[in-house]
Amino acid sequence: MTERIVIVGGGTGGTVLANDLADRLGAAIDAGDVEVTLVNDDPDHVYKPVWLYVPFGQREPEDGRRRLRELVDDRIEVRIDRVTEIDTDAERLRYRDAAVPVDYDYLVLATGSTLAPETVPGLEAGGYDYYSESGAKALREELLSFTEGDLVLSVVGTPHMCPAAPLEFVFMADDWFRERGLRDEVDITYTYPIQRVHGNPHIAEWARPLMDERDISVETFFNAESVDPDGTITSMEGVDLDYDLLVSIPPHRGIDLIEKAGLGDDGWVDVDKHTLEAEAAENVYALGDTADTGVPNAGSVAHYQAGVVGQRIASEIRGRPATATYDGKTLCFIETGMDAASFVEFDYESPPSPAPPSEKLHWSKLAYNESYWLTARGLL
């Protein structure tokens, strides 16, 4: 009998996973014992962290985005396709568009986050985001003609992708208006929703006083109630912000498909944060944002759950104990200018211990970022 994995989400989780399981059971899928598919309702392969970049001209969206199938082994069935429907009773599932359900021996959800904006009145008209590639070449075109006045980045509701990308931008606006000689014309100003800059307690001791040293004033316990795109941003604290240009990390969730399946609530699965299994049905995982681990997730997440995934199936497809467990791995650099960042690595044991910002860490960031289609690919 032929063992069938599907795994819904083509991001960094679902591709990388993709390629470590024709590495692990290449055999067994050319012998027809085992058959992959990798479901995505798009033929490209987006990289996100790239985005970061687009507001200050130092790269282009297109360069976070690659085909799909070139990126996945030629032994996996890549499928463009929408799963409408997943029944994990029967260990079924529906795509948008073939007629009959489609039966799983293992399912796995790598189905990302969404920005959610409309569930804040009048934020969609009044700010602007780069966590979206369209939100990125908006604010980008904003930017460049923005000489003086209030810039409010506002995190307006957690999880989000990429923890640490609401500190590096504002860290990137205070040495990029400097570079251009207007600093002393542009107010920076950013809010978190807890009571730290940061939803890490390590993180936020480290990053706070550098805002404080670059004259970034912070707002923190803000949570967004209401934007007047006139121009102020209300929390449900009662603090009123003012501003000229307001940049968000709007709310995030996951996909409706999740929910109607019993799996969780708001989109994101429930999983034993180790194994990444589902806990509300056999034979499920779920990689990156998709799982609710209880602590965020930063994209190098994605990668280290991915190879973690992929030896529980193959050891449980071969009939042995599934071992393999997930450590809370997790690599992060965080770029604190236009020039420099620093690097943070740690698990659910050990806290983060972020390193003294460096040129070469930035380089070091951007190198990865150019390596990072091998990553997908499996080779690194």
Ligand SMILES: Cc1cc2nc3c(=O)[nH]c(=O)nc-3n(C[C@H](O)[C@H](O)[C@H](O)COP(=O)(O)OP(=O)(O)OC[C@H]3O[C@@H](n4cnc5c(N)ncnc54)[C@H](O)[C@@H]3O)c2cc1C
Second form
Amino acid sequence: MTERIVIVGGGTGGTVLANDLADRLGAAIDAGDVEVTLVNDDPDHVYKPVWLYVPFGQREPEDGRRRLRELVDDRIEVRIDRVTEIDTDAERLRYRDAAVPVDYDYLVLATGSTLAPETVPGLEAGGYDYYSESGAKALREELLSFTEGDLVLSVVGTPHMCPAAPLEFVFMADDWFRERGLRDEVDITYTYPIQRVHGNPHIAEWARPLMDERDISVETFFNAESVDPDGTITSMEGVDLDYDLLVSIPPHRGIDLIEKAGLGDDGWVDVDKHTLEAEAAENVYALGDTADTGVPNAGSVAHYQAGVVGQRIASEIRGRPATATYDGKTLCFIETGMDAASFVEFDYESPPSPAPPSEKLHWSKLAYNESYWLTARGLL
Ligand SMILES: Cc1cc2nc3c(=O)[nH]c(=O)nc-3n(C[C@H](O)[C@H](O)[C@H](O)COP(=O)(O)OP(=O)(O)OC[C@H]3O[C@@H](n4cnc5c(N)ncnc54)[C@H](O)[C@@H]3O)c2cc1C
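In place of the form predicted on its own, output the structure of the form predicted together with this ligand.
And the full complex, kicking off with our chain again.
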């Protein structure tokens, strides 16, 4: 009997996993004993880290897109469709574009994060973001014509993708305005929902003095409640901040069907943080942003987790115990300006210790972004 593996989501985690399984189970796939389907609701694979550079005119959104089919091993069936329903008791799911449901033996959810700006009144009308392709493009136009006034970067909700990206944005903006001789005309304020500037205390402790040195004002314990598009953002704590340009990191959620399938709240799948198996169902894994492991929502995390899930499923199919586990490994370059970056590496046991910012690390980040397409193919 053919074992059917369905991976939902052809972003970083799903694509790396599909190629990993093709590698591990190639002979079984060729023999017809295993079938792997990768379902994505977009014909393109999207590499989101490119969006950080779009507002500053350094990259185009198209630089972050490639045809998914071209990135994935030929032995994988790539289906451009949307999964609309999952029944984990019957081990069955529905596609938007198919009349009948399909059965699976293993299901992997790699459906990423969804933005939910509509949950904060006024945010969509009053703010810009670089957490979507359209947002990054619109912000680029706005930044180019912004020559004076108050720029507020507000992290509205956590968890969100790439916890370092809001820090990167204000550090880059500081440099960008400085290079253009406009920094004295532009005040930059950064808001964060808890009592420090980043969720991780070690990164917060490192970043805060850099922000002070750069004259970036900070409002911590600022939980945005509403936005008046005429130029005020108000927090639940009762603080009003006036702005001329608001850049927000909108609240994030997972996809609705995860909650409907009873796999977790707000679209995040409850998993064992080491095995990545869903807590509420058999033969279901989750990885990347959608897996609630407590580590950052980052592409590097999705990548490492894909290797673990690939190894576990391949072992189970071969009738051997699955022993691979995820140790929380996270890597992240953090831009500290237009031509310098830091780097952190940590896991469940070892906290991060940010490296001194350097030009070399900045170029390493850019080089990583270029080589990403090989990584997604499983070649690096
Ligand atoms: C501005 C920005 C900068 C970032 N910088 C970095 C960085 O420097 N380093 C880093 O490690 N990470 C970074 N990230 C985070 C990184 O992009 C994400 O954490 C990563 O993409 C998560 O991978 P994933 O596979 O979980 O989800 P995604 O890559 O988001 O893929 C999910 C896929 O699932 C599809 N999908 C969703 N629902 C369905 C459905 N029902 N049916 C079919 N398909 C579906 C989606 O369309 C999407 O293609 C950044 C993110 C942003 C926004």
